[in-house]
Every structure is written in C-alpha cells, then in structure tokens.
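One chain follows as structure tokens, the form predicted on its own.
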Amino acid sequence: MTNEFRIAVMPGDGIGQEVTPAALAVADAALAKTGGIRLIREEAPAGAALYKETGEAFPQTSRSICDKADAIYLGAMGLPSVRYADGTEIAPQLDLRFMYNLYAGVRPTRAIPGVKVALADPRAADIDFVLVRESTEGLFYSRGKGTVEDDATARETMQITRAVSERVFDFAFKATERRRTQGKAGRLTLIDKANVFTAFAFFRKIFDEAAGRYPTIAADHLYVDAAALVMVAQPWNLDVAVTENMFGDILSDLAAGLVGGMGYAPSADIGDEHAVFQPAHGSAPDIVGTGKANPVAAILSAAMMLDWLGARHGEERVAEAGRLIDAAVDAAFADGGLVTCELGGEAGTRAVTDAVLAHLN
C-alpha cells in the first residue's frame, strides 16, 4: 500500500499547458475522495517549443525524470512550424513508445451522453469500444530510417515480429476478458490486411496462436477498409479491436470523430513497466490563450492513469477515482447544457473543467 505516486508531468506545446492543468486538478479530486492517495507531480519539460527555444526536443534531465516515474502523462506535443530539419514534425511522444517499450496504444472510444454524436441512428448512443494499436514497430518502424533515392524514389519499410506481436495480442485478449467482466460483449477483432501483405499474413498467423489460448473470447478479423466501413456503419457492434500501428493511427481519428472529435479522445500508451497517458489531440496552435481548449480528453486519459496505477499496484482506491471521473465527466455533459467549441458551443476549458469538478464533489 502507498500513499502517493510519482508522475512525470509532460505539458508540452500549445493547449497541452491548458488541459493538463486541469485534467490533474481533477485528477487530484477524484483521488482525495477515495482515500487521499496524492500524486507527486514533476514537470518534463519537452517539445516542439522547448527545441525552438534551446535546440533539444526531450533533453536528458526530462528522461531522466521519466525514468523514475511511475506513470508519464503528457499534455500535447509538436507544433506546425517547427521542425526538423528532414521536414518531420517535433514528437517527444513517440521517443517515449520507443524508449520504454510501450508496445500498446490504447485508444477508447465511447458515447458520453450528451455529446453530439456523428450518426444519426440512435444505436450511436451505445457506441463504447476499444481500439488497441501496437505502437513500436509496423510502418512506424521506418521512422528516421525512410530513404530518398535521386530524387526519384522514396522507401519506408514496415516491420512486424512475433515477439511484439504476441505482447500485444496477449494484452488486447486480456482487455477484452476485463470488459467481458464488465458487462460488455467479450470479443477481440484483428484489422490487418492479410490479403495482400505477407507482414499481415504472418500478423494474423500470430492473432490465430494466440486466440487459441484465449478459448472464451470470441475472435475475428476484419481487413483494414472494411473496418473503416464498420466504423461509419455500425460501431455499435465493435467491442475491442488490434491492428498495426499505422491502420491504428488513422482508424483512432476515425473512432474519435464518431463521439464528438479528438477533444472527446484519451489514450495512453502502456508497455510492461512505463506508461504514457495523452489526450489524443494535438496541441491546436489555432486556439491557444483564447481558454476555447476542451479538456475532457485530457481529463479521460487522467482517469485511464489512475485506472492503470490502481491495478498495477492493487490500490483499489486509485482505481476507483478513475471511475469517479468517467462518471464526473458523463453526468457534467448529460443535460445536453454543455457544449464545445468544436460541436457549435461556448463552453471551453475552464466551464468544462468547473462542472466535472462540480459532480465530483
């Protein structure tokens, strides 16, 4: 038992410096209700503005910070005009994935009641899935190793291994058995595109070994397009999917237009001994200062942080919070009152952040 933990606090760039300030302070309620754990919080400073402004993206005194922390959460990284020299965008973010391993991308999506959803179908409003993205390898492996040749030819090469694809595939079955615990339909679709690709082909071959040691989930496979269509036609009948880190990335934003847009989007990035939690949005140069900024990314992913603290360290009290915070969140938005700025509203961060605290307490 413990009565604090260590978070490496990484607000960023842009709206990262204004959503992080109060997913923590919500983070920091929710908490104090439910037996006083505290967190202990150190900033990491990092990004796009921070290496325009010394000329290091991630300096090592951040890292260093990481290292000892016991969990990562991050604001927002990169800015437009900034960037490296080979034209990339700044991305401390994905330094992270692969520094310490954090091989799944967790990306939920779900209907919060209140929030205008995409669809018109009132099955909408039961629209609650997981996407799990394997974060270190697939295209994302040629990051920093693409060539141009002449002018001419430009190659990126994808890598798939089985030694991160059964960590995955393990962590995707287990997710979908605690869902299952929680009421939810207890099955794990793989996207890939086997039909075409030998490195999908041998994906699935992975997914098929490792369905077979999980006998009572339910497991089919969906390729890559027709995922996307599943997504706009009938995301209702998702539970929890996998795929690459590629077909993740994009297929997130899709997931995350459905509910709402990236302001409604938490994530994190969980490997076996570190995890990163982020607001899956970007750090909107457009809007900062104007306190337009949505939080409830930011405040999602903090409650997703606690949940993954409680369990890892058996502190049900932690966990707890994060579910106080689920709940804080869908009772602040359910009398369809609260509307952001993105979805035609005048409520931003701190409304947002006021009301959550509200029903919390």
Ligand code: ATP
Contents of the next structure:
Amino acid sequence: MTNEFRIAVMPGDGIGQEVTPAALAVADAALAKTGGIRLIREEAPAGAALYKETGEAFPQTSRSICDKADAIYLGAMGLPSVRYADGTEIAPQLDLRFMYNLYAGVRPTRAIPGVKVALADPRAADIDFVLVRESTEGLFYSRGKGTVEDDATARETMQITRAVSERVFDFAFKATERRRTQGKAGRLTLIDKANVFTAFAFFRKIFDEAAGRYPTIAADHLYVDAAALVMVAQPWNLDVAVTENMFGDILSDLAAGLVGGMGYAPSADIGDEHAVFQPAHGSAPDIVGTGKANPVAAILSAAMMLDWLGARHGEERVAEAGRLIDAAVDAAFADGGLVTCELGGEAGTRAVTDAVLAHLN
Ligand code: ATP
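Return one more block: the form predicted together with adenosine-5'-triphosphate, after the form predicted on its own shown previously.
All chains and molecules follow, beginning with the one already shown.
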C-alpha cells in the first residue's frame, strides 16, 4: 500500500506543453474520486526547444528524475525546424525506449461513441483493438547505424532477437488474456512478412512457440500487406495484434486514422522496470498556441498510466481511476455535441478537458 506515486513529467515541445497539464488535471480528479493516492510530479525538461536553447536535448538532471520515477508521462517531442547536425530529429522519446528497454509499444484503438470514425460501415462503432509494437529493435535497430557508400548505396539492417521477441510476445499474450477476462475476443494476431524475409520467418517461429504456452488464446498470423487491408476493411474483427517496430510505426497511425485521428490515439511504451505514457501524436507546430489541440489522446494516455501503476503495484484504487477516466471521456462525447477542432468542430483543449472533468465530478 502506498499513498503516492512519483511521476516524471516531460511536457516537451509544441502542443505537448498544452495537453500535458490537461491530462494530469484529469488524472488528479480521477484519483481524488477513488481516494487517497496522489501523484507527486517532477518536471523533467527535454526536447527540441530545450536543445535549441541549451544545446542539450535530454540533460542528465532530467534522466535522473526519470530513473527514480514510478512512471514517466510525456507530452510530445521534436520540432521540424530544430535538428541535430546530421539532419535527424531531436527525439528523446526514442532515447527513452532504448535507455529503459521499453520493448512493448501499446497502441489501443477504440471508437469513442459520438466521435466521427473514418468508415461508414455501422460496425466501425465496434472498433476496439490493441496493437503491440516491438519498440527496441526490428528496423529501428539500425537507428544511427545506417550507411551510405559512395553516394550510391544506402543500407539499414533489421535485427530480430529471440530474447526480445519472446518478451514482447509474452507481453502481448498476457494483454490478450487480460482482455479476455474483460469480455473481449481473446485472439492475438502476429503481423509479419514471413513469406519473404528470413528475419520474419524466425519472428513467426518464436511467436508460434509462445502460442503453445497460452492455450486459451487463439493465435493467428497476417502478412503486413494483408493486415493493412484488414485494418481498413474489417477492423472490428481485430482484438490484439503484435508486430515488428517499423510495421507497428506505420500501422499504429493507420489505426489512429480509423477512430478520429492522432488526437484520439493514446500510447504506452512499457518495459520490465519503467514505462512511458504519451499521446501518439507529435508536437503539431501548426496548431501550437491556438488552443485547438485535442487533449483526448493525452488524457487516455494518463488513464493507461493509472491502469499500469494500479496493476503493477496491486493498487485497485489507481486502476479504478484509470477506468473512470475512460468512462468520463466516453460520457463527454456520447451525445455527439462535443466536436473537436480537427474534426471540424469548435471544441479545443479547454472545452474538452472541462467536459471530461465535468463528467468525472
Ligand atoms: P511527428 O512527426 O512526431 O509525428 P507531427 O506533429 O508532425 O509529429 P502528427 O502528430 O502525426 O505529426 O500530427 C500531424 C498533424 O495532425 C499535426 O500537424 C496537427 O495538425 C494534427 N494533430 C496532431 N495531434 C493533434 C491533436 N492532439 N489535436 C489536434 N490536431 C492534432
């Protein structure tokens, strides 16, 4: 039993600075309802704006705050106009994945009743699946290691290891089991390209071995091209899917597009000791300062953080606060009257946050 959790807060760049306070205000209100547990926040400055100002994107003082935290909450990082000398973007959020071995990128995709979805089919209202993206290797293993020879040939190399694959598959099977206890289908789909690449055939072999350890879960496979089609043609049939880093990067944005866009896409990057929770969107410099940023992705990411903290520490009150947030978001949009700016409505950061808070209280 504890009375508090320490959260390293990294608002970061652009709209990260706007949606982070909204999400944490909602988390505080939900925890106040379930009683007794407080979030002690410590701000850990990082990002492109800080790099521009100080020459450092992720200072040691911020790393130490993250090291000691029970969970890390991140707004958004990176600005297209600020780059390292080699032209790559400033992305401390990627550094965190490698620093803390955050191998499981969790991207829930759920149609919120009352929010306009991309597909006209009425079954689109039932979209509710989770994409688990391996986040430390795959093609991203090559980050910073790519080569260009004689201005003629560029190479990047993918890495798939047994150890990391087993960990992420175990994570995905357990997440599927947990959903099954909540009345969901209990099916895990591996997305790969095992018909063409040796690395993916190996990935599939490890997945099939793992499937043997989870006999209650229906396990199947899709090639990534077919998965892209299924995600658009019948996404309501997906339950949990697990995939390689680069495929997950692409498919998770496609998934977000199904249910309202990046403003509705929460995410978590989870390892054995640490976890980072952040909206899946970037810093959106085009709307910064306008008050139009949709805070739902950030708010739902805070709910995921409470769910994870609650499960990890056996604190049902914290997990319950996470569920209250999901319910309050649904209630805020249920009658279709709250329409966010990027979907053609008037509701910006303040209006959406107030509506969610009103339903929590
Ligand atoms: P990154 O390159 O890190 O993905 P980005 O900001 O360029 O960052 P996205 O996050 O994919 O890219 O956002 C693309 C566009 O979608 C933004 O420029 C913005 O117009 C819109 N957008 C993203 N997040 C939100 C949000 N929370 N609310 C409203 N619009 C958003």
